[in-house]
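A single chain comes next, written as structure tokens; it is the form predicted alone.
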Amino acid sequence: MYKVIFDTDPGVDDAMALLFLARHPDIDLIGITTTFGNASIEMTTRNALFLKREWNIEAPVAKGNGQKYLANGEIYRYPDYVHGDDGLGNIGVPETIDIPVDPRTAHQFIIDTVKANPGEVTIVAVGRMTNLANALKDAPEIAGMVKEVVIMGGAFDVPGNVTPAAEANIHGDALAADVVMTAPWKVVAIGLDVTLKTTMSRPALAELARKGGPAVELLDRISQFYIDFYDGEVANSMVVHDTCACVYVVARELFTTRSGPIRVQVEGVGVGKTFHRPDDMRFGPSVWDDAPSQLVCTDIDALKAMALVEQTLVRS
């Protein structure tokens, strides 16, 4: 059984990932921490509470900081053209959800939970890496206590999706991402190289909703706006970004990986660009020499991965 903290910014594809985690029999979802990105921190937290209520998820929800790592007072523009004005596909999420959030901040929740379960917690992070960087800043010792950090983020051998250089989650808080990639814990980065190969069609999702009852019917409603956004890029389908990170936790044999240090460009025109130096690539002395070796996913068996997603979503 995998004990998982889900660090998320719901977000349509986050919703599918959350339902996957909640329904997979080998995953014990022990916490949901919210970050900003697909929408403001207030909205992503409300959306996490809404999905927790609608899907009867027991895991507590802890609210993250609405600012980038080491930033102060910045104003952000959120991609409502991707996820809708309410962050969940314009389905009309209530303004308030009568469920309390955990009294701790998201990063303190991570610290406390990891320390209470040393060597057992996998963090699946599918938004900006702000909460993880804040946790490392306040309690760097947790790096040696986390089982694994699996992130959806980066674009290693393909272009980005918010700039030619950068993928959205990494671009949104590049400094936090660099802190996470260079910390002495095990990171697995699942970026656009992999996620763009995994899609869910509108008819397939409708069939899952027919089989999966109210929970998947809600997911189907949430996803329609997102599918419309992808029109012209994939035919009548949505790209399944965040769920790929969840699939890796339970079916890593479906992924091809390479090992080596990862760094993130933190300023300039290429801010958010992810660089991976394979372990067998030799250079002269440089700032890469002391960086920990991490895993980057370079390929996926998309058919088997999506079959697992479909099978899991319709579990009761």
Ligand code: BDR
Contents of the next structure:
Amino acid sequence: MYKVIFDTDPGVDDAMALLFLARHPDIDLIGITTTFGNASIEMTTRNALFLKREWNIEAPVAKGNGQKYLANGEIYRYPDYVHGDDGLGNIGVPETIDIPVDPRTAHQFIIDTVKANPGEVTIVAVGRMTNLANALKDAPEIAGMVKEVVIMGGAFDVPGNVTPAAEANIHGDALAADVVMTAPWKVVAIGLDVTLKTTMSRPALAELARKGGPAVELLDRISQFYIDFYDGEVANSMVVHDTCACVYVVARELFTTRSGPIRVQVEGVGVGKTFHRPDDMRFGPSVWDDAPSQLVCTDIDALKAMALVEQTLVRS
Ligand code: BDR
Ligand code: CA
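Since the one above is the form predicted alone, can you give the form predicted together with this ligand too?
Up next: the whole complex, starting with the chain shown before.
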């Protein structure tokens, strides 16, 4: 059984990932921590509570910080043209959800939960890496206590999606991402190189909704706006970014990986660009030399991965 903390900014593709984690028999979802990105922190937290309620998920929800790592008072713009004004495809999520949020901040929740389960927790992070960086700042010792950190983020051998250089989750808090990539824990980065290969068509999702009952019907409704957005890139389909990271946890054999240190450009026109130095390439000496080797996913068996996603989403 994999004990998972899901760090997320729901977010349409985040919603699919959450349902996957909640329904996979080998995953014990022990916490949901929210980050801002696809919408404000108030909205992503409200959305996490909404999905928890609708899908009867037991895991507590802890609210993250609404500011980038080490930032204070910045005003952000959110991609409502991708995820809708409510962050969940304009389905009309109620303004407030009457279930309690965990009293701790997201990063304190991560610290406490990792310390209570040394060596056992996998963190699946599919938004900005802000909570993870804040957890490392306050308790650097947790790096040695986490089993693995699996992130959806980065664009290694392909262009970015918010700028030619950068993928959204990394661009949104580049400094936090660099802190996470260079910490002495095991990171697996699943970026656009892989996630752009996993898509779900509108008819396929509708068929799952017919088989999967109210939970998947809700996911189907949430996803329509996002499918409209992606229609220009993948015909009548959505890109399944965040669920890829969840698939890795239970089916890593479907992924091709490359090992070596990862760094993130933290300022300038290329802010958020992810760089990977394969272990067998000799450079330097440079600031890369002491960075730990991490894994970057370079390919995926997309057919098998999507078959697993479909099979898992319709489980009851
Ligand atoms: C990532 O950015 C967000 O819009 C998605 O939820 C995903 O985590 C893709 O670049
Ligand atoms: Ca996300």
